[in-house]
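The chain below stands alone, shown as structure tokens; this is the form predicted on its own.
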Amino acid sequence: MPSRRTGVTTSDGSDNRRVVPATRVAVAAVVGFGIVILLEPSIGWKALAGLVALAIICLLPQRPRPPKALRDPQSRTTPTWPDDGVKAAVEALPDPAFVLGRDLTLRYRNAVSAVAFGPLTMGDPVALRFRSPEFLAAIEAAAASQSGGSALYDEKRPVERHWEAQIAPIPAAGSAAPHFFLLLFRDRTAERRVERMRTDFVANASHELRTPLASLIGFIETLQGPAKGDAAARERFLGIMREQAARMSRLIDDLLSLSRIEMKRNVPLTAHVDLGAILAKVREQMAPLAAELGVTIDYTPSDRHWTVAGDTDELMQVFANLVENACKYGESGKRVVLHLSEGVEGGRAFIDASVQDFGPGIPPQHVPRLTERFYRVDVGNSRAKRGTGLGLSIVRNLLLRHRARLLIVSEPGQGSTFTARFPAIGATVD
């Protein structure tokens, strides 16, 4: 007896519909129309003809519908999810990686990607997470060509990150067309940051050198022209030219110093030095400058040896820079204090060497950027005090070489304290 199927097709393509015999359908139709005719005799022969036609249709043999897997050959050969071998290989990758289907929906991801990009739901399009039209267009084109490709993806929040993404087809056994694509991300944030720093450095250095050079050229032209016979003007201009030349010399010396420091950053320090002796020498060295500015430098030596691993000349340069800045920019406080102390941080012993002034202090928005090259809180004031904008950058890099840190605490109107924190001898440093 022919029968009809009712219901739905399952997600794997199998036909899961319930079978209903055609005779039951015919009997139900006859009974239903009979009731309608009894209730409404006016329907008459038209209703009876429709009833007969419906019964004949229901009694005709019905050809069963084949399962979806048999109707669509592609569905039998295209897997929905990657196998365990692909998953294991993706999980072993050290960088964030995703396995995408042909329609660019997520089919698998490794644990590293969850840390980098947060939670994603399997089966969702990657466009729900990566909302850059250029990036999505690039991976769509690579997937469509089935030959792979690369694209750049930048994020601004929660932190700025720069990624290079590579998309490559995953070969499928027995099929010319890939079933899945590997989307691999590589973090290029550090490289972009270094590139930006290099660009900024060249631009800033060029600007700093161009200004005194322009002054020199202008004064030379004036002395060769209108002021050629003016002895008073010549004497005044020569003094300014000498100052501008000295400024360029200081800048070049600082640039060379930075270059030497960076070249030696990873060279291990084997010598031991006494920070107390270094601070005493710096105080003596800076005494003429302090006297010129009307500032006193207070330091009370002790019998104790504050020993750290380091280079004497480099640490002299660190504290000379810090004391010079304290005398110049904290001049209104009339006093600079040098101090040594010790403590424990994270289970590791340290020694602090601090330089404190009582000047106007530094607004809090400037403090995080003080060690950037050429960064100045007040450009005019810095240049008037013969600053190059590289002093604290040199200090920071020298301290990095000594596995030390620069801590800055400043309160407007109260002064600033710059502290070099060194690991104590025998303390391990990460």
Ligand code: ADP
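Numbering follows the first chain given and starts at 1. Note that the rigid core is defined as the largest set of C-alphas that superpose within 1.5 Å between two forms. All values reported here derive from a predicted model rather than from experimental measurement. What changes on going to the form predicted in complex with the named molecule:
- Core-superposed comparison between these two forms: the C-alpha position of residue 313 differs by less than 2 Å.
- In a rigid-core overlay of the protein, residue 104 has its C-alpha displaced by at least 2 Å between these two forms.
- Relative to the superposed core, residue 159 undergoes a C-alpha shift of no less than 2 Å between these two forms.
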Contents of the next structure:
Amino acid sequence: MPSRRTGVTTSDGSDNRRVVPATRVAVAAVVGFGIVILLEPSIGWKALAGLVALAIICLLPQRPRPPKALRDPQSRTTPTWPDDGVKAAVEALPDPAFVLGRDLTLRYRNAVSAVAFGPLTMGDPVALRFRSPEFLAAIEAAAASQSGGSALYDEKRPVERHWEAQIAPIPAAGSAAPHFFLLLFRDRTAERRVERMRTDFVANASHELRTPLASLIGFIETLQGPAKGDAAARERFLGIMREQAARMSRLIDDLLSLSRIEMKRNVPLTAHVDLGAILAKVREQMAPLAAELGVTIDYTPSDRHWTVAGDTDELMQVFANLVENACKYGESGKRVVLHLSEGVEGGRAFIDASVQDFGPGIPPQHVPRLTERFYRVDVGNSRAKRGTGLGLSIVRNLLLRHRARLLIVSEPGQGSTFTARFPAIGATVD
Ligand code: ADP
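Compare with the form predicted on its own: the form predicted in complex with the named molecule:
So here's everything in the complex, that chain up top.
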């Protein structure tokens, strides 16, 4: 039997309300009014008719209402679009952000997202743009749990990008379930690149160390076994082992140097140095190597100071590396020239210190990669010349601390010029 309800619902949603049957209300009304008419007939039949109508309404069958906790207020009250407050908040986010409906269709997007992900139509399922099944499954799971979650999203085209996406419910006033979800993207491309570089670096360094180490172990085993009593073989092998050990030592020195330089990269420079004096010292220092290779190093000191903010030891290391490379790889040109000059670029004065050789030069496709760690045009040639593949990377890192750039110009068959371009702080004449 239909019933009218009065009373309250407890906070746990249990149904403990007092129930007053509608029939009892109707019968009570008619009986009560009959007594009133008997006592006071002047009240009239019109009033009685009204009361009978009321009783009939009470007796009409009522549709039972489910308990409040089971009712779905969303079906009729869910808004289709987020309100202006939500839109303004999403627009203010510095990262690409989307507002999704509960059915994971697009309901709003900020301007940054258009730059990152291109045009998207409102109302379209988010799956039309983000096609990775794992990513979509993660979004669906996060939305279903209503507590949010995160997922990774990678794109290969037009450029490789790596994103981390957070999906979070947007609380709705007066509703336990959210109407919308925020899908917020963070660009993790740079972090992933650094991570990959670090892993590659460790792999390369291990490989570079393992090669001479394997050779050392091999010779030790030979000397202990088949060549045990062979004095001539022992002498020869010990010579090779010494060379391999020296190679490992050079590599470790370069690795330590790189990590020290990276740690100091943001330490400000406090001293001023004269690049002319540094080039003169490097020329002196490299003279024995140049003589061994039959190369002459030309440098004509001038009577002016080429002053830059710098660290003498670090700049000595920069130019020693460049001059050593010029002598080793440009050996056939027989000549290396050190040169200082000045100029203006973009309204800023600079000082160039360059090392030029007249050797075979470098094919253009290799030039942009020369400062990468362990990058070599010809690995065998570099090893034969006692290279580690870290020299130019060390140079680049040292120059970064000096706010200087390394410019490489090379013409196959003509030679190469490596120039360190420093911001000028003043060039004075004696
Ligand atoms: P390495 O220890 O192998 O010399 P670097 O980082 O100093 O490593 O140089 C990287 C590579 O760049 C070298 O292996 C060599 O192939 C090339 N290179 C550097 N300087 C010159 C040059 N002056 N002429 C020709 N090739 C050069």
